[in-house]
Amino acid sequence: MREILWFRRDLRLEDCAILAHASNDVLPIFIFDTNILKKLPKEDKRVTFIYHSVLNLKQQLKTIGLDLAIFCGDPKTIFQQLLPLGFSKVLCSVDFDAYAIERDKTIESLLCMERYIDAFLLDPKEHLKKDGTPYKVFTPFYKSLEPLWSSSYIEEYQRNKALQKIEFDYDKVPTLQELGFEEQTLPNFLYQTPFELLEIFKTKVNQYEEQRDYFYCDGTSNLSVHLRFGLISPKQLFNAIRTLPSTSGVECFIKELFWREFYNAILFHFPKSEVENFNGANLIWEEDEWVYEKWINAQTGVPLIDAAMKYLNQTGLMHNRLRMIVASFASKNLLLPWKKCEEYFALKLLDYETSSNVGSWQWAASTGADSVPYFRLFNPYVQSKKFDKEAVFIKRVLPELNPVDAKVLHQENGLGNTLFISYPKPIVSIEFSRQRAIAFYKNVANL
């Protein structure tokens, strides 16, 4: 029996479903999918990260007597080329975004597929309310999973050590340039392994609940990119944190892992929410291209928003609290369509994950599952004062504001009275836009 092991979001050897369930002779493969790549700019940092992660996986597989065949192209075409080699099936992890679903349907028409829940802790189709319907609110969803999140260990997949690689040309590896991309410099922590980052995080996890909101300091795990592409599994991460003494920080982090599970379940059960308002609200969003361009180019005149967007554009990173503040400002103060904004994040975020990103944007726009009430808006000036009193983050990203007293940066129009500092005027008044947003939402059904 010959099997294809299609690595996708599981770029690791341990707790790897396909390495556990495979039998006999195998062909491990990775496909740089041109249907995805052709939509990305040549400077996309994620491709650099994935490319080197794939090469590292190839070396790891060699240490256990296997190898990795690396392809670039349309998955359908590649599988058609592999079919004459007599494979009985393909094993892979499952993904739930619209493109992945259609891609897998196509491949399944050519070859039997076995898909495994590998990038998440839960199989969303198996976790429902007592009446058989999916959860739409996080708290009851989370409470119903107490036996899981309070457990000390979740069983991990054990690799089948009897696997044999089939004869194949494993030496042909496309260069990054042949893929159409340029090598990019990544944030320093992405040159560390997930397990190195995990050891660092263990030393500060007790302060996680308090520190995670302060975007000027390094209070998070820095593991979201590695988790997104499967260099570490959610079970491995859960188990590592559960070995620590229970503290508010540990419990808070575990809960965040289950927010990720919740949004994945929402996308699975309500696939249209990827492009439509989850709650069915009929909102006619502003289509002001000038405002949108100001937002994406960090020229809104609001220091915190501009710093967050500039940092995203430069690094592909944005702190979680900044994502909430920025999303609230864009969808409510600027009345930009959440889906258009979400697509921009999809283009830029190194850790972009459809379910979490769509869920978070719909949460901020008050159109999603268990979303923030429509009348609640984050005031960016209040947020910057509360979570970065000395404006460390703002000044780090916008060095032209270094001479300005931090108090001024936490005041609306504060920079307007500052001599010798040239900075864009705010494109919208916070109070005016707040009232406008409330009026915009107020009479809409399903809110």
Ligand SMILES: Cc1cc2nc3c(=O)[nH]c(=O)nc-3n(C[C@H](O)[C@H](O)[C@H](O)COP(=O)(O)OP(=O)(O)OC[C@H]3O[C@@H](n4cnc5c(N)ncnc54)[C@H](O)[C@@H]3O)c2cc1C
Second form
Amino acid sequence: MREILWFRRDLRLEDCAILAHASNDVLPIFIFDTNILKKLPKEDKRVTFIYHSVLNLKQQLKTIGLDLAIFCGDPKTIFQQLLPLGFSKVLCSVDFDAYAIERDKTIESLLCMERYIDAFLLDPKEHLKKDGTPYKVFTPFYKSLEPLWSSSYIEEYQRNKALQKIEFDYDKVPTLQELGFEEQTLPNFLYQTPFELLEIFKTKVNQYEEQRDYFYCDGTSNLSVHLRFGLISPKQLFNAIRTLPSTSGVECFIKELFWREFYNAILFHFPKSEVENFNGANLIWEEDEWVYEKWINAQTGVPLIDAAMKYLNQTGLMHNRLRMIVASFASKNLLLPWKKCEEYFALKLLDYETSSNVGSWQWAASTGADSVPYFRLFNPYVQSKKFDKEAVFIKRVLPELNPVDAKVLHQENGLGNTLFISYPKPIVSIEFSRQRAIAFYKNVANL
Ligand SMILES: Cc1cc2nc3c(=O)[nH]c(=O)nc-3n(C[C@H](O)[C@H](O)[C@H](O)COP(=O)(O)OP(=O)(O)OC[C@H]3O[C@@H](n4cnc5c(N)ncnc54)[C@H](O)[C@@H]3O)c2cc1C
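Mind pulling up the form predicted in complex with the ligand next to the form predicted alone we just looked at?
Starting with the chain above, the whole complex follows.
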């Protein structure tokens, strides 16, 4: 019987579950899902990245005698059109966010679906505490996985080389414009393959633990976007780093990969946490639209926050430490509801992953699993002094601040004394807003 291979977030040939488990004549497909696309602006950078990645996958599939049929539309309608061609099942990878779960239920009602854990290392169903309940704290979760993260190699899927493509019109490929999007310029590293990035990172991994927080320099792998869309699998990444001599940098990096697993497990076991406070804290935020607009438009008057937000708006990127500082500032100093801020990141981040983004925002807002205590806030001035002493990142993104001494940028209201620099005044005082946040959280249950 024939099988549909539905590529979704596994845009690769190697360590690809569906290419390993398929056993028959196949129709490999990719669907540009209009239910998702219609919500995105035509300048969305991710669509440019995915579009080229899909075309590249098509070329790669051709080299092994297969091909890729590319559709644009509602998955249900497309499957209804394909069914008369006689398929026994559809093979795909698992996605855990709310929309994907609903979409898959619909498709499953039309055709038998075989889904594989391919975008993550773990099946969250299989990793529970001894009492059968899910982990809610990272450290015991991580410790329980010691046999896995200390292993030298995780078995990868081997492609079934006997697969054959069915007769189909594979030549119809919609243009990006036909999908309703404009070609965007992407950050340079996204024009490199994940394996090229991996080779570069291997030369830096031993310094990863010390360098990963210095957001003005390039001390991390830059692989989150490729991981998100499955141009490299988490197993491939794990195996490539694990086979290097063990150093604190290697161990630290492996641990970060398991934060990704942790947040995925949290979303799987607690799907409501996508929209509700994970810890059930009854916090009622007042939505201040003026403050929100200042925040998203990089106009808070706090140089580090504005530089991070401007950079996000321009590139779709934000360094992990900056994400932590910005999320603490937005949810606590500005008292913006984390969900609204999370949605803004979801719109902009090139590596947007529901589980990591929701988990991390809830972490910063002290409402999530294993969150930062509610009384702990990052001071953006202290952070910029510590991790960007010469204000390299701030000045790169906000060139109007180039003439200013770095020390001034690490002082609250430092710019207030600087003549000739036109820069917004801070919209909040750090100490006042810290006390206000602590008071806001203090009397709430579950914190
Ligand atoms: C508020 C906030 C929102 C975030 N949103 C996302 C998101 O939408 N998508 C996303 O992939 N990551 C998210 N992260 C985690 C982290 O910031 C990014 O994974 C990292 O910056 C990507 O850069 P890199 O690939 O160079 O990371 P590296 O430091 O090289 O790490 C390697 C990989 O490990 C994983 N990883 C690293 N740190 C974390 C972490 N703290 N939590 C989960 N996984 C991690 C990522 O897959 C990353 O690609 C968020 C963090 C915060 C604080």
